[in-house]
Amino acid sequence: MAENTTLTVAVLSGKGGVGKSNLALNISFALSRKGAKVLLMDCDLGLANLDVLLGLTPTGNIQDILDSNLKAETVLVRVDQGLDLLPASSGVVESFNDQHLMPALLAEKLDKLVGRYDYVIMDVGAGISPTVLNFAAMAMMRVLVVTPEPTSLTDSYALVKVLATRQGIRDHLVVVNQAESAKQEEMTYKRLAAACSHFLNITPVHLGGVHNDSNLSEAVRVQRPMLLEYPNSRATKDFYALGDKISKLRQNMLPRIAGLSPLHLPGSSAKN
């Protein structure tokens, strides 16, 4: 059996509206533009929006894979050189009701597919639903997206707490999005880290930040990734920097993940 080299990364947020999907999308582009093979998975079952951000109309989605015998390869959408999208459904109530069986079924159906990529970036829904917790536990790495807003910090703390108590997950990388300055980015991270350390004995790691950029709304309007629409913007440089940091982390983790399945089951000993 070949050694695993795929790093699965769950991009999470305690609340909606913090730019999580845009972050997952642009980091995926940053990694693929540096030569990596990337699968971007929309794991927000029922409230998907990655296809909208890209101006695509997929004919199938991840729920079709879960609910039928449809092969994952038939649902994939080629987005860019080295970058594929596995879409989810939008405006449809989640049809897969047994959340205890979902991780095992999804891992079984996607195991061979995800192993073809260097990275699988999982854009997970916001909040603390069972689906969110399951996807977070299936990944090898978790990136928590926060903004300087107090509600984002409190909801992010709640997510860290629930993941620790229900899934035993205690490792998180934090990205501060929509920061007006490096000082605000650092203060936002420190507030979250202080609360997690004091009350949960968990210290999340500061991965980096993305500056607030007025061009983002225009990129969303024209349904193009910020990285392509405004390649010289400050936020685009931040996305590339985050991609570089994740790439270095993957290189360091390769010996540790070699014997693991890219998507492992919640509660397994393989979980970080």
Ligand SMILES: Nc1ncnc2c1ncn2[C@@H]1O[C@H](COP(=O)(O)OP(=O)(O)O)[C@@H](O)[C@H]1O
Given for the second form:
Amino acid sequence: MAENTTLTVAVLSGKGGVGKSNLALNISFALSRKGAKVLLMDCDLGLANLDVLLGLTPTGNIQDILDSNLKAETVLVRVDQGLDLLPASSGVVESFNDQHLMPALLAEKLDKLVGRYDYVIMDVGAGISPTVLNFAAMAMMRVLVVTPEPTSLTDSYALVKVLATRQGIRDHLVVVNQAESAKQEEMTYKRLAAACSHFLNITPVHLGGVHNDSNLSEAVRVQRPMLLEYPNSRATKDFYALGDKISKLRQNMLPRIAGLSPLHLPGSSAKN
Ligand SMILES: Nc1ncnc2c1ncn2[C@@H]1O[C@H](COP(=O)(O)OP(=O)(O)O)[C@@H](O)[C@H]1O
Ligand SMILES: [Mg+2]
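Since we've got the form predicted alone here, give me the form predicted in complex with this ligand too.
Okay, now the whole complex, with that chain kicking things off.
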């Protein structure tokens, strides 16, 4: 079997509305604009957003792949040079009841497809539902998005705790979104890290931050990615910086991920 070079990254948050989808979208653009092959996967089943943020109307989605014999390639949408979107559906209650079978089915159906990309960026829904926990466990890397709001901090802590107890996951990269200053970003990270370290003996790594930037709301309004609509804006620079950091991490991880499947099966013995 060829050596794996795909890095799968799950973008997570305890609380909704903290900026996950915009982060997943703009990091994907940042990586693809630097020459990488990227698959952006909408894993917020039932409440998909990425198609809306891009002003697209996809004809098929990830649920169709799970529910039928449809090939994954047929629902892919080319978004940019080197960047494809695997959409999810919105307003459809999750039909997949057998949650413990979902990861294996998804891995089987997507294995070949994801292997063609350098990165698979998974925009996972908020909260601690079985679907969220499964997607989080299937990725090789987890990016936890947190804002300075106390509720975001407590919900992030809850997610870290549940991922540790239910899936044995103890590695997290933290992105602080919407901080007003470097000091506030650092404080936010430290509060979360202190709680995780004290109560769970887990130390999440501070990956970086995205400034609060009013242009981002405007980009959402016009359904264009921030990175293209406001190429010189503050948050755009932050997205590029985060992309660079993830790219360096991938380079360092290549020997370690060579023998792994891009989509890990939760509960299997291979360690990511
Ligand atoms: N860095 C930021 N600066 C300003 N507003 C932001 C920022 N990040 C997110 N937002 C606002 O938060 C809203 C929700 O973001 P979204 O990415 O959809 O969150 P999630 O996917 O976590 O639910 C956006 O529509 C935007 O208005
Ligand atoms: Mg979202």
